[in-house]
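Coming up is one lone chain in structure tokens, specifically the form predicted on its own.
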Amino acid sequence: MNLYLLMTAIFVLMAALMAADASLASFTLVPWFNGLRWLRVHLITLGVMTETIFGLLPAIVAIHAGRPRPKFRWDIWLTLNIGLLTLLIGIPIINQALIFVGGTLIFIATTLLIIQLRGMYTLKQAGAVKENGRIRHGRKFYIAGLSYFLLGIIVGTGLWLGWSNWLRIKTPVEVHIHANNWGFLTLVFAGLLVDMYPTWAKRPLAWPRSITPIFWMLTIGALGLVIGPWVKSNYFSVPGIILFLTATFWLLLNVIKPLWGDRVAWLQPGIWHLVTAYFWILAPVLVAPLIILGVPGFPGAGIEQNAPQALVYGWALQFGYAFIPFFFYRLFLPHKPARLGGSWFSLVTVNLGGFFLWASIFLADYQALLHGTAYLLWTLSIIPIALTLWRIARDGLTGLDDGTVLLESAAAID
């Protein structure tokens, strides 16, 4: 039983409730609660995404390394989930002791996962992408991404404990966001595309030889985007933006080119979710030069404050709309056809939510209305995804109760 995915379903439901709360608060129907702004995004980044990633990466890496399914690591699961539960309590009430304990436990769990993945050396070719005769898969993306997550945990925990002065961080919130998004999630999602795209699209990436340069550009670009706000220097931020944009566009072309002209492939909402999600991570990067240059009249402060919300809901969560249901099918209902998740309804509502959120940045007079509408749309987009996950999990658990073996080997993932 993959307990991580059960926790994922719980966090998806909680994320829907918190998005609804944000919408009602924007419409002044309920009061704002101190600390919930941070909790809302962390229910997605630390909750939904971290649970899914921790649950899937060992199995995916084992498959592509030609190894048997790894045993369930109770030490990692308990450490991660106790840490997450502690943060869920500590963040809303801003309790420094609880935040420190929660951050420390998640740091330990992430370190243990990195050690586990590093020990999974390739034994044989198992469907991984080949480059110059050598096996290439997403393992290095995952390890690099998790390493950035460690940095994000340190900086994020320090936000509540006053570590920023000791670490000499000029803009700690920005460093934390960049480490978790441009570093952690970007690299892990890229690794998932490298490993799973042939399964999802039934064809290889356009240019398999580009995987290694994309990896290094994303890794070094993320480093520049972390160091830049750390020391408040554009000498790091600008090269980081250039490398990140180049690598991201190259990765997207790898995904889109093989499907170009295939009308049947584009009839899948899941494919659209994977592709359009990247618009919301590119948007803040594309406007970053205008903020750096201090263009008059450009709402740089508003973008820095609100863009992370669109980034988390529009990019991270939308990407999850596609790949999380796929793995739920494979692990809970392996005898049924697995497909990318999402629907045309979720596709429209999640992206409209992003547009309304960005509109609220530029139309200050209507900010509350637009902000509330954005969260309402995100709530509506999450609900069918949450119901799908719970239905799949329920059917799988029902099969277990009936004595049916429904959870096959982790090899069912690929």
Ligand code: HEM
Contents of the next structure:
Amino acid sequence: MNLYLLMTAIFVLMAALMAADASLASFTLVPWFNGLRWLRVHLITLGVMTETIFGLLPAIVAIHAGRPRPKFRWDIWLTLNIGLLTLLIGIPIINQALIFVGGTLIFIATTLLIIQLRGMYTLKQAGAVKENGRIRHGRKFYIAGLSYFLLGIIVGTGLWLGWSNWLRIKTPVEVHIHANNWGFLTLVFAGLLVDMYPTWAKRPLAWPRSITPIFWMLTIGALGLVIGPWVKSNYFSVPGIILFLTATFWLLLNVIKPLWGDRVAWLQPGIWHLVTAYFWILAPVLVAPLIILGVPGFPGAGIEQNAPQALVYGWALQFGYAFIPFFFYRLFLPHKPARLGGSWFSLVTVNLGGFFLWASIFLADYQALLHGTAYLLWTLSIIPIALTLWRIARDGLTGLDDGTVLLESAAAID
Ligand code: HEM
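Right, and the form predicted together with this ligand of this protein, after the form predicted on its own?
Everything in the complex follows now, all chains and molecules, and the chain you saw is the first one.
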């Protein structure tokens, strides 16, 4: 049984509660609810996403290397979760000691995971395995992404410990957001698409030889988008944006082209979640030039203040709506056919939520109403996903009691 996925299911429920809290706070219906902003974002990024990623990557990499399923690493699970719980206590009360301990433990867990993944290809490195004519590349995306996460942890932990001064970071929150989203999650999601798309779409990506150039463009693009706000120079941000945009569109075309014209494939809400999610990471990048050029009347500050929320709910969480249930099926109910998660209801509500959040940036007179509606829609979009995950976990754990699942889930990732 994968303890990380159990934590994921708990964090999905908490994320739904936090989104509802944010909606009620915006509607000022319950004034004592103050919409803890940090929790609103990090229950999804540090909770749902990080738990799932830590729970899945070792098994995915091992299977692609033809290696046995790796043993459960209690040291990584404990350092990650004790670190997370310490941060969940320390950040809302801004307790520097707890923030430092929590951040350090998560840093250690991430370092241990990188070492574990790096150690998994020794046997097969020389003769990279060709499967159905394709070489699987996910591992390098995961390691590069987790390395950006290490940087995101240092900057995030240091945000309220005064580290940004001696690290000479000009705009630390932006560096933190960029390292974690354009670095960590972008590269890990791209790695998952590279490794799992053939299983999800039952066909290969359009241009297998584009995977390595996409990897380097995303990795170097993210570096430009981290150094740019670090030294406050567009000489890094602009090339970073161009590399990131080109690689992301190339990756998306790799996903969409093989499905083009296949009506049956597009009847799966999960495929729409995977593709439309990218609109919400491209939106802030596409408007960035207008902010950089300082176009008059354009709410640059409003976008910088609020766009991260649409990024986390519209892109990161929505991408999770598709792939997290798939792995829940694989690990909790391996004898049942696994499919991408999501529904037409979650697809419409999560994307509408994004539009309302962005509208709240441009229509200041209706800001609270639109912001509250955005979070209400996001709350509604999480509910069917949370119910699906708990149903799968419950059925799987019931299976565990009578011993049927134990044997089957071991080799069921791919
Ligand atoms: C140890 C890990 C982390 C720590 C200590 C941390 C800490 C912080 C802190 C202190 C803030 C500033 C909050 C504020 O000024 O209001 C922040 C903001 C933010 N963080 Fe993190 N963070 C961590 C991990 C992550 C991860 C993994 C992601 C995304 C993948 C992320 C995404 C964000 C975003 C988007 C914001 C801006 C929130 C907003 O504007 O509402 N963080 N983080």
